[in-house]
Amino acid sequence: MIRVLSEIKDGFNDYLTSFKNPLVWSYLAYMDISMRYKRSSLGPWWVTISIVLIVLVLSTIWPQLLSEDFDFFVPYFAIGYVLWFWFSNSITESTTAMIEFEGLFKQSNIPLSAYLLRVTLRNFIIFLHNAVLIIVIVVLFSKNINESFIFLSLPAIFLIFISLNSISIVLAIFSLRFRDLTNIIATLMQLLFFVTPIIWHPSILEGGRKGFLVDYNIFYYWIDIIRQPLLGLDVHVNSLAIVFLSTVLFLIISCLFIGRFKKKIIFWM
């Protein structure tokens, strides 16, 4: 028990060092985006355009298949898909992070958490680009934003950012040790897209299936706490508590992984 607490403390100190020097990983995240879209006229906006096309195409089919109102389905799906794109990319990219930054890891003394903060931040910046689509959708469909967006959704975005980074640290370490995990996570995220209430509403499920796909699905609560106020609806009563408690849990687990495996990473590269 003492050893575990010591490892968690080491991991927490790693986080503190990263947050004391935010310019390091912030600048690296910015450079990642700049290099990724080098010589591109629209840069990250190409991602937003691709999301717009997906929303337009699916919105012509799925409302009829699911017998949903078009004016409700489009903003419901668009907001959910933009959020999912942020979650999914942050998680899948984390599985190759330590391999991607191998050279830098061997030559510098940057805290382990900073490497994943770099990945999480660059995906968050792209999310902010895509969030313009959310604003347009809310305006076009005349949605009255619930005031809980300010008091619940904005703090939740910060908590989700920390959760994504914590999950990314665990997956980055596991994926470095077990290289096949990269493909497994990519496939799993594709499956989770269909079983998470993004393109369908939880009301269509009954009984045990709803409990498995909704009540025990952390992604549902992440999406619910942001999407519902934007649609002028009330947030699930437990969403904020679950988002907060899961963030604390993920953070503790990630600190434990940093403290326990940081010195072994160099031998796995």
Given for the second form:
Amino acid sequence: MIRVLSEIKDGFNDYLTSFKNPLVWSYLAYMDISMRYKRSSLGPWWVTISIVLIVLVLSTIWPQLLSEDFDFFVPYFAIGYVLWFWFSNSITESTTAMIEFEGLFKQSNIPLSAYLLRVTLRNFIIFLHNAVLIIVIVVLFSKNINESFIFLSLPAIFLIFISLNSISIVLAIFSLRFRDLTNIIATLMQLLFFVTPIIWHPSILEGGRKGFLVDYNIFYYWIDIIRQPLLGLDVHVNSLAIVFLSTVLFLIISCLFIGRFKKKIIFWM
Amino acid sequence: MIQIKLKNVSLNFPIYSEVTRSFKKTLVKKIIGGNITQLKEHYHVEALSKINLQLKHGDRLGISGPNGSGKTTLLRVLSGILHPSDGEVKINGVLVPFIDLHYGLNIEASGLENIKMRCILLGMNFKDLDEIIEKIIDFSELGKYIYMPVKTYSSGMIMRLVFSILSMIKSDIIIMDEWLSVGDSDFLIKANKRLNKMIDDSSILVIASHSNELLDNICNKRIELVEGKIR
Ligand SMILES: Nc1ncnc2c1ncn2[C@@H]1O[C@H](COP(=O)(O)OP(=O)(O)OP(=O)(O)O)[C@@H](O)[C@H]1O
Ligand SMILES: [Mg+2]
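To complete the pair, please output the form predicted together with its partner chain; the form predicted on its own was given just before.
Entire complex below, previous chain first.
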């Protein structure tokens, strides 16, 4: 028990060091994006364009298939999909992060959390580009935004960022040791896309089997807490509590992982 | 106070055979049972064993020893890159390691972008960077190549780039794996001059080398490593 506590403390200090010099990981995240899109004129906007296409195509077919209201479905799907794209890429990229940064890791003594903050931040920046689509959709479709967007959704975005980062740390460490995890996570995320209420509404599950797909699905709460206010609806009562508590939990677990494995992972490379 | 202190430092490299590396196989092993311990047993290479070391201002330590005796490993421990399996490491002071210079470069990025990234990784802010960046570019003499991706560089040009960055950092402690010979003859003279100046300005120098003559010339303390132990 004492060992676990001191490992958590080590991990916490690792985070503190990262946040004392945020320029390191924010600059590297920015460079990653500018490198990735160096030779393309539209840069990260290409991702936004591809999302727009998917939303357009699916919005013309899907409402008829599900006999959903077009005006409801388009913003519902677009918001959910942009958010999902953020979560999914952020998590998937973390499984290859430490392999990507191996050279740097063997050269530099910046904190472990800084490497994953770099990954989480660069995916967040891409999300901000795609968020323009959300704004356009909301302007076109939504009658009124629920005021809880300000005091629930915005803080939630920050909590989700911290959660994604914590999950990334755990996955990055695991997948360095067990190289198959990269593929497992990629497959799992594809599966979760269909299981999470993004292209369908939880109301169609009313009844017995709803629990597993919705109640125990953290992605559902992350999406719900942002999507509902933008659609002019109330956030479900316990979403904020769950998002907050899970963030704390993820953060502690990630501190434990940093403390326990930080010094060992160089041997796994 | 600038100092280095190692107490009973040991370091083992675990050797993971490819068998234990893969998740699938680990799962399978668990299901089948038996024989696990035999498979799970790791081999270790004992690279450092019970190293004690204390360095203070003015010390120039030379490390010699045969191949594989642990010199580079010890330097990596001193740089905070490797963490010992056992023992205590205490280092006070700004430290610049000249080990595996080409590691951590982004070869898709230009020389200039790599300078910026490396400087920020070394803890500078944009203001420091503005002051120093022209000096680095001038010293490297890379000319227009500074705007080209590093993957188009020759190995000598890469060394020039990294050396020009590192040698610009004001550091208390310099850690060096072999005396750096960077670039062609003209650059070499310039680089040697710079290196000597850096060492003069530094508080502690630790250098590993196979050349006893070199170590005799610049060091005032010596250790020899044999099979990871100080002899
Ligand atoms: N990444 C690694 N994984 C496993 N073993 C390693 C690793 N790096 C070094 N070793 C082992 O550690 C020991 C010390 O290696 P080290 O590189 O420190 O030697 P050295 O004194 O620098 O040798 P050289 O004179 O060749 O540079 C060697 O036995 C080597 O095989
Ligand atoms: Mg060596």
